[in-house]
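Coming up is one lone chain in structure tokens, specifically the form predicted alone.
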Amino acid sequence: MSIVTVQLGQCGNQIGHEVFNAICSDVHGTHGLCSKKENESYHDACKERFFCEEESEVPIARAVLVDMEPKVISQTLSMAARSGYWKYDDRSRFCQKQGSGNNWANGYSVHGPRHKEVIMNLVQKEAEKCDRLGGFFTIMSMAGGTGSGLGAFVTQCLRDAFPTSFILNHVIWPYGTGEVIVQNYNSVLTLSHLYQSSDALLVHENDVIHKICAQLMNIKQISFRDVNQVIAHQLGSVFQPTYTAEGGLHYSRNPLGIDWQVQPPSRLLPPLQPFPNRPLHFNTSIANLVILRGKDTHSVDLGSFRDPSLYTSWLNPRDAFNAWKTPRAFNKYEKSASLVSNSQFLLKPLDNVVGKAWNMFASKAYIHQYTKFGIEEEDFLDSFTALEQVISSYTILC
């Protein structure tokens, strides 16, 4: 199955470029640390997933590039073509000459409806190139105007146009110290809208990635590209082909993963008791996925991930934990492990963002910048209500 990537805004396009770079670097690595047959099978699965080959022999990314300013998209197209390993389809881009001014309402209420037909036509054409469409992978920031506002609008359009397709939104959580004065408004509006139309949100926090660059990689002058490359490397380690329990000896046909929807127990069941010895700030999970690549993957002991105390008490760990494996190494690593977790980890940053946005909203700060584009105070209140419900639902996991 194939993934159509939709890169939205400056951040989305820059990270998207690094993701395809990381994937190509992995594919063209002659190592593999596995048999030739295994390596070829891995290559074929990866190419079907992320690239198509038309007239030229250079793989073309299955991607649509969208921004309201032309500079970043032009740079992205040029850098990809210069690599010689892959490129974008020059016809699968859409840009304008005026940005969204870091205003979610401008991206969502103005640029979205105005350019909906053109953008969705590009997406439709890309989807039609897939023999088997696995779903959509959108990459966007929450802080600005285009990635967040237009990104939320495009996600709703994807849900309407492809009601049965899996939609995974990758969102970049802004620095806590602030990049944009209204970033908390933009974040609240983005998250609440994506929550209604997306199948899953995959989050990277800029502060966490920055710490990785500084402390683990010892980078002195950390650039946005350094941060983006770490994010892209992590995404590649998750999305490259693996064997799953359901797939047997074939690489997974569903590149966007497992069903993350968790059903709480029936009210008819007796009440379940929380774990008595669990620490106050314990990070309770409702789903964990571990991806193992390279040498000795089948001898790894994953028993600790099946510990019932890691999960909410009404969930069987056998239903909450999955492991994907492949003997084929990722990039330059002899062996590697990645973890994707649906847990309470984001509770604190989410609560902080909602709290800061509410304080601004209570004092009516900058509200006029949104109302002039059609987003009313009631829309803010609806967004606050939706996210407070999310916070409540994750807080009471026991």
The other form holds:
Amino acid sequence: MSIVTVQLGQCGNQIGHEVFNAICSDVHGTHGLCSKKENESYHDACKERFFCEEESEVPIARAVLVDMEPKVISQTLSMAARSGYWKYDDRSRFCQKQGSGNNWANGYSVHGPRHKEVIMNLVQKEAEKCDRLGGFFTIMSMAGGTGSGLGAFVTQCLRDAFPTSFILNHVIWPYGTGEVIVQNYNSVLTLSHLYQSSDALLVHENDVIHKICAQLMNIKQISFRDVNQVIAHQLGSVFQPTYTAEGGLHYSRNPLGIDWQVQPPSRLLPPLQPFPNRPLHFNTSIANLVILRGKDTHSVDLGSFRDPSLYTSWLNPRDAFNAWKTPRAFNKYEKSASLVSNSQFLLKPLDNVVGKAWNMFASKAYIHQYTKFGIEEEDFLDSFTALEQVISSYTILC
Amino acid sequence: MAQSVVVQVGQCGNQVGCRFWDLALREHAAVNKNGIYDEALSSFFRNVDTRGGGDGPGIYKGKICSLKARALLIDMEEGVVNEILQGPLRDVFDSKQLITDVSGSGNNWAVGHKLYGYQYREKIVEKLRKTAEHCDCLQCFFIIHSMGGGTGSGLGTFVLNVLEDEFPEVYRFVTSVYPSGEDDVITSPYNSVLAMKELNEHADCVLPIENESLFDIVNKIHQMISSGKLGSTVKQNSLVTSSAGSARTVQEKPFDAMNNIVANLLLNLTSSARFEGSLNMDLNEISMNLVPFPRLHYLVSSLTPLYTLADVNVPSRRLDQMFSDAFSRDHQLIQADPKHSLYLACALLVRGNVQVSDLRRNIERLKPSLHFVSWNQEGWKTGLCSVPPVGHSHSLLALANNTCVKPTFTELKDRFMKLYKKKAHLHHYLHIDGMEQSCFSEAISSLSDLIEEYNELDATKGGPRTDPSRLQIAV
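For comparison with the form predicted alone, provide the form predicted together with the partner chain.
Below is the whole assembly, all chains and molecules, this chain first.
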């Protein structure tokens, strides 16, 4: 099964490029201790998933590149081609000249409708190239104008055009202390809209990745390239082929088959009573996925991930926890483990962003920049309401 | 990529403009080694085939044939423009993109705005349309002018009105040189206040500049060089005041050093729109992030470093010094101290070998000593452009929307009132067709309102912070 990636805005395109790089270098790299046959199987599954093989050329990424200004896409295309291992389809891109000016309303209400047809045509072409379409993976930041605003619009269009496909949005959470002054407005508008069309939001926070670069990797002068490469490495470790529990002898065909849609029980919950011996410093989870790659994956004890105290009381860890494995090592690491989690971990950052946005909204600062393009105060209020509900739902998990 | 057009009006506007084009060519020559007409060049220059003599058709790709500035030169005297057209930059300007007259505006805003405005309106619109036609995506007009005289001030703000009427979707960035207290033009307060009303109402962003600040920076550099305090030699072409390496090889004229600073400001402002980087900052983003309320669009700018030493190794301490300097009083291009006033928003545009961690570290370090308005505590907009300015390995442009502009405006108002109370020189203005007493009262009223908005913001500084309560959701 194949995934079509949609790279949106400067951030989306810069990260997308690093993701394909990471995947490609993993495939060409050492396969660790697994057998040659295993490796070939892995290779084939990965290729089908992310690349289209043309006759004599290098593999072509299944991706659509979208940006409202041309500089980043030009750079991205040429860097990929220079690698010699893979490239993008030159025609699978859409650019404009002026950018979105960090204005969500410009991205969503102006660029979106104006360029919907052209962009969706490109997506359709990529989708048709797939024998079996697994779903869509969009990469965007929430802080700017294109990734966030146009990204939200495109996600909606994807949902309308492909009602049964899985849509996974990769969302970059900006640094807390300002990359863009109106980032909190853009974030609130993006998240509230994505919630309506997306199946899952996979989040990376710049502050967290920055800490990884500084403290774990000891990089002295951290650049965005460093940050993007860490993100790409993490994404690669999630998306590269694995065996799921049911899959048995074949690599799982559906890479995005994570069922994240969970509904709490409909009857009223009793008031909060902490479990005896419940460790209060864990974020309560709805679901967790552990991915193990490389050496000794079969002998690993994953018991602690099934501890009921990690999960909300209305879920059985048996249903909430999944483990995927492969003996094939990832990106030169003899063994590696990844954790994808749907839990309260994002509660504090989300609450922060909504709080700051609300604070600014109360003073009406910058609102004229949005109303200029058709996003009114009521639209803001709707978005705030939607996110307060999300915050509330996650807060009362116990 | 989008294009920008520069409209330089009056003596000051044209002299600064001339330095801008000279240094822009120098910057592109340093980066563009193959002589290919690329997207970066196209933002300010056309590529024209002049082999047939005169202005030929535009060439959109391939080798550079003849570069023409996307500019409109306007002056009601011929002296300055003629000099430009006879100087080393004569081939850079399209001979048809000029509007000149002979007698000047006599330092009278009314003559510039009402008389010449009315007279030349059609011609102005025609020539603006011509430059716009040469652009496939026109994003921004840059107006360069002074506030204290007659042409730059009066006709310059008339052009601003025309731009809004004819090209409402295109951004209008205005670089305005404000007169100092000891300005020898007696009526400069009148001209400036009348012009301010136009800036309030029709500009998207204004970058005020004061000659005193430019003069202080020039002096500071001279002192540093002559005192021998700098260990190794200074790279000549790195001086923010220098024309070294540009087309102007003859003895520099008196205002050149000061005008070079303003030219560098504009180059740095547009660098991220022209060149690539890991975090681009386009012109429309500057307007979006730095203008929280429509009328509060005055941005205080500062440029660092002012020069580079010949040794290229930059330990991060020196990099941090660059950030500290950007907030110091003597690097600002107007007489203002942003550190002790209130920030509404701040943008940092970094060029060269600087990474996101350097930015973060310095923002964390400097934040505690700065005062931000309560609803924008983390009001930072940042940009990283990979291409440094000529002679530097890195540089920083800081743009602040800060209440420290207020003193400039209140002093202007005071000087205006001093004259206006005595009705001094008013008759020179009132006898121009279209000028009435109400023009003056409306202008001073507009300025007073603006000052009052800054006052209200200042009143919130340091006060208790009560965040508004959040929406309550029924679960």
